[in-house]
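So this first bit is one chain, no partners, the form predicted on its own, shown in structure tokens.
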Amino acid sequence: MQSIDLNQFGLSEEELFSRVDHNELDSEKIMAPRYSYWNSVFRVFFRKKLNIALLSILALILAFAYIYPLFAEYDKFGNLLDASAKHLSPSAAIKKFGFSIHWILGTGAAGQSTFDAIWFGSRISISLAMVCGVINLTIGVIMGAIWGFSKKIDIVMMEVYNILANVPYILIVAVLVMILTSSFWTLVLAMTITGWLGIAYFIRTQVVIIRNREYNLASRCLGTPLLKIAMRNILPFMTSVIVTLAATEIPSYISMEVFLGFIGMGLSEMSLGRLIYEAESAMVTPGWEFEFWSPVVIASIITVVLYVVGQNLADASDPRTHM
């Protein structure tokens, strides 16, 4: 056995063999890495390269929708008196006006830039979807949590839901748009007056499943207010469910606006739906197809990207994926 020279450590005998104090509180501490829920969510989300690519596309879309119009001098009727500027294909528009990003998608019925029109319209459509999404999700989630936890409220809300849920949602929206002026806030009102009800019912179903768990029963026995139980004990456990709802709801409002615009009941302002409606005849006219298909493609890309990003974020929000 090889002996060890303690002098090589440069310490005295007292320092080498000092007594270590025993602390019972320290001995019971569990050493574990600090866990941050949202750090784990974003770590799981950005682990997939597809999500990074989709976010890049979404950032580009939002930049063109909200930043590009600030610098583009767009005038729909600027070339109205020039008959040779109307219904031009991309190559013909570039040949006439010179190469510019404004003319890469050709011109419309008034000689306006189709590219500029799309992004001015996208700003309105995306803003409408975001406003409707925030209102419906906020009301729906809060009402759904209370609805599912209170049996008295459940009796009343189930009757309301059974009546309104059997009326087609598109019919309610269309009637309100016809009665009121076809404006941005009119469409917001039409889409949110009953749009939150389906979300509330879905949240109610989820709450019913977990409302009688031990910690909720203990809170009720201690006299904790119903709203506080719903906001503190229930909703934090439903983050992934709420994100999933947002992923489906926000793109659906863009689709709804485009559909209403296509049938002539959409916004009076220039939106994606309005652009598609005005270019409807160009769909079957040779050489004019870019006027119709350009806003259709952009609207499709926006809805698909928003949906996929939302679904992947919802999956990452599930704590079971953080292992």
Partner chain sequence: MTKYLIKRVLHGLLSIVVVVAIVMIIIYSLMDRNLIFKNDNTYSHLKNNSKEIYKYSKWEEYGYIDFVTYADYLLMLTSSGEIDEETRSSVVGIGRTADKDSENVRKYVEQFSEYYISKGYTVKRIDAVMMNAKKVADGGQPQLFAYKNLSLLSRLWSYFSKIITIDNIHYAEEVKGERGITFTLFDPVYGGKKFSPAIIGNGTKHKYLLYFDSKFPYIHQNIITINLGTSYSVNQGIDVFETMTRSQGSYVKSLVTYPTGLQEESADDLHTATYVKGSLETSLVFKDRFMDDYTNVSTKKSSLSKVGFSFVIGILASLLAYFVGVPLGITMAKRKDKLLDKIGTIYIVFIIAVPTLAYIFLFKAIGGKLGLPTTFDMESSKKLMYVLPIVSLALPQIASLMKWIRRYMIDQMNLDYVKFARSGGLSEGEIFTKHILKNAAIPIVHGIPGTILFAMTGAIITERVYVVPGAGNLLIEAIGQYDNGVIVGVTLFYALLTVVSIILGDVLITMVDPRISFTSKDR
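Switching from the form predicted on its own: structure of the form predicted together with the partner chain?
Only a single chain is listed, so you will not see partners or other molecules.
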């Protein structure tokens, strides 16, 4: 573009117009701002400083639970014969073994490092919660959508729900643990075999609320199959509800595992629940409280962080907050 001396025409900079030619190609493009749902979700989510802080804590927890055990050598019975290594407070343990990250939470009943035990246990507990969460939410959401949408299935499923909700949950867990062994996958089976019903019931209620809107009626008239309506028309409406559910469910599986461990029906592996169960007697012994409270506090931190991150993500996934 050649430069024109403006003074030549007696014009100032502001008054300058330039001619734009008609472009056939540009007129074919629709120029609306690009909108991506998940981008907006994360934009809203990261707007809060608290969420960034919580996410970093979560990342730290996950790193300790999943990466730390790869490098740490943990042998529960390594110090078994050393009577002076058992039930040490953090300061006593550091004094005895020298300062290292293993001893900052003291030692347990077998002279093992509480810190290592907690992270090995957390790995099992978090994995269990995640696996159960994924299975229960997937089955629960799909079944709930179908259940809410079809009136015939609704009648049958209400009966099933009323009956199965009354079979004591502890009994199912206990029997499965007895039939199979108390391994990781047994507990997954025990937690998912009826666990999805509650989620499905919750989703069903939500679906019933929106199933009779006009666009669904239209969709039915056009002959869309039931499954497709459930998956395409209804589920996207409920993203924030589902994220809220995930935020409450996943920490609740960790709590559940801790509870089952405490009543002696949990895993045989050293999960957080079993750790708390075995350290229970230490709680009432003066000077030993630390080995009980450390796993309890870590379990609480994990569940609280998971819950709050999930809730805030659910808030962010509600399109009404995207303004």
